[in-house]
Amino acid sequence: MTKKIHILATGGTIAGQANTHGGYTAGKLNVETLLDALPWRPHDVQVSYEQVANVGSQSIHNEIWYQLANRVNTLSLEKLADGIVITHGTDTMEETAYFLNLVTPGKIPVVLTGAMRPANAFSPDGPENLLAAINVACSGQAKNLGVLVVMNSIIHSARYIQKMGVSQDNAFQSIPLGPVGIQSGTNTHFFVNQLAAIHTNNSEFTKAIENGSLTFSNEFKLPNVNVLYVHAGMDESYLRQWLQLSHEGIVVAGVGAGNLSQTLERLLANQVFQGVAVVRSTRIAAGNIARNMEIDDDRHGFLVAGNLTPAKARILLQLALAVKMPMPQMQTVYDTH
């Protein structure tokens, strides 16, 4: 039977164009040009495709966010496709994942993949990761874990995925599980079936999708939150003007155990008392952050993200703020999600 795959292009590295000074501009070329790059088509695969955006991922904002969301639902619930396939920029894919591994149902496989070189380098990765992400894409078995990325062959769970690199084609990395399975030519594998964190169909923000209490419309605006990067030495009278903008919510990327100095403690304790939901986080790559260990996060009010990197925390914290999630109950999402 023929399988219908649908791709969402927006732009990217993979439809990037090199310069003569050794560098490149992203999201130069358009869908059909990428697919017109590829070795080969896959025996039985209906390909249809729109170009959704065109940028660098760095350029990627929200409003982008919910077209991918709204489209991806739309393929899905009404049987549009039978996988969906999401060309991105390598800089932010793994939050567009993670955005979209809360907010789809899970019906069909959604992956994404990109290129860590631009379409007309000398030996450009993107027709591979691109023909690699179609044959994940068909496979009935993506539909059990969430929305992937597919990169340099690996398979990759958005809820882990995270860029560790910034050039080289192994730049991406699952931590702590790893990748989830691996692309070989036609043969997709998988090394498990499910994933313990809770994901698409499942996940508090498709239920309120269905409900009807979270639309991502032309109205619709997600919370400002945003990431505060620790490091020794933080200067007191800047951070109390940084803490004086307007914040819903604020992720802290801490040191270590996501530590803070005693200064910044008190300061941030001060924001939950205010109203502002804290999270803290680490800005080391690999690591768990447990509630209660150096800092007595029940007397502050503060959340922590488990082993979520600062920008997904930061996600799922506008998302639990977009439903109005009381905070006993955010931090229950946190160690789910």
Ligand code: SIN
Contents of the next structure:
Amino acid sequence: MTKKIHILATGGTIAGQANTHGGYTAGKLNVETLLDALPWRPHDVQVSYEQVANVGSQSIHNEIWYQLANRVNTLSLEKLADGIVITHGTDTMEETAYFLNLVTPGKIPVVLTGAMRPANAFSPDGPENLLAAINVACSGQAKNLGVLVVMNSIIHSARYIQKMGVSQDNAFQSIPLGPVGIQSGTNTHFFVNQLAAIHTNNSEFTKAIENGSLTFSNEFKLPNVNVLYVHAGMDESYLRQWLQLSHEGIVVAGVGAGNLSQTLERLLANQVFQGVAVVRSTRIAAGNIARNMEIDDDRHGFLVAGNLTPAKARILLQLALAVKMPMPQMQTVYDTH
Ligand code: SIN
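The structure above corresponds to the form predicted alone; please provide the structure of the form predicted in complex with the named molecule.
All chains and molecules follow, beginning with the one already shown.
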């Protein structure tokens, strides 16, 4: 039976054009041009497409996320596609993937892909990645694993993927779980058939979308949550000024096990006292932030991010605040999503 795969294009290096000085500009080519460059098309696949945006992913913003979430949900719920592929810049791909992993129902595969080299590079990786993503989106098994990312023939879960390299082909890793599968030619092979972390169908936020308490309308605004990167010798007067800006939530990318200087610990405890949600995460790529190790989270009212990266912990806090989740439930959501 012919599969219907719909592509939502947003730009990135996959749609980028190299210049003659060794540089390039992301988000220059449209989706039709990307499809024309495919070396072959899978049989029995009907591809449709739309251009949602055409930007480098450093410029992806909330409104593009809302548009993607709404399109994915419409295409899935109205059975307009059997699978969705999203082309995206690689710099913030893991953030868009995780956002969609929390707010789309997962009834059909949703697969993001991009490229490390622009479309007119000497040997572009975009066409092969796009073809691989189309093949994964055709796989029935893909819909049980939440939103996926395919890069360099490897299939990653949105929950665990991190960009770990600036320019090499194998820039992406899934930490700590490892990839969920591999894509080779038309052969899609999954190593796992379910994830421990809650996603798509069963996420707290998909339920909120289904019952109408969370909608990405034109008026909707995700709460203002910001990340504070911790380093040695932080200046107290800078911290005090930064904390005076309006934050509805703060994710702190701490050192080691999410640790903070005593000054910062005290300042952040005061933020919680003033009603700001504070989440401890780590600037280290691998590891798990546990409660009440060197820092008394219970006393200060801090949340901890487990093994979520600071950027993903920020998205989870934005959504938890958006649905007005009570603070005690928020830690459970970090433990399970
Ligand atoms: C971007 O994220 O848009 C630029 C980098 C890339 O796509 O690899």
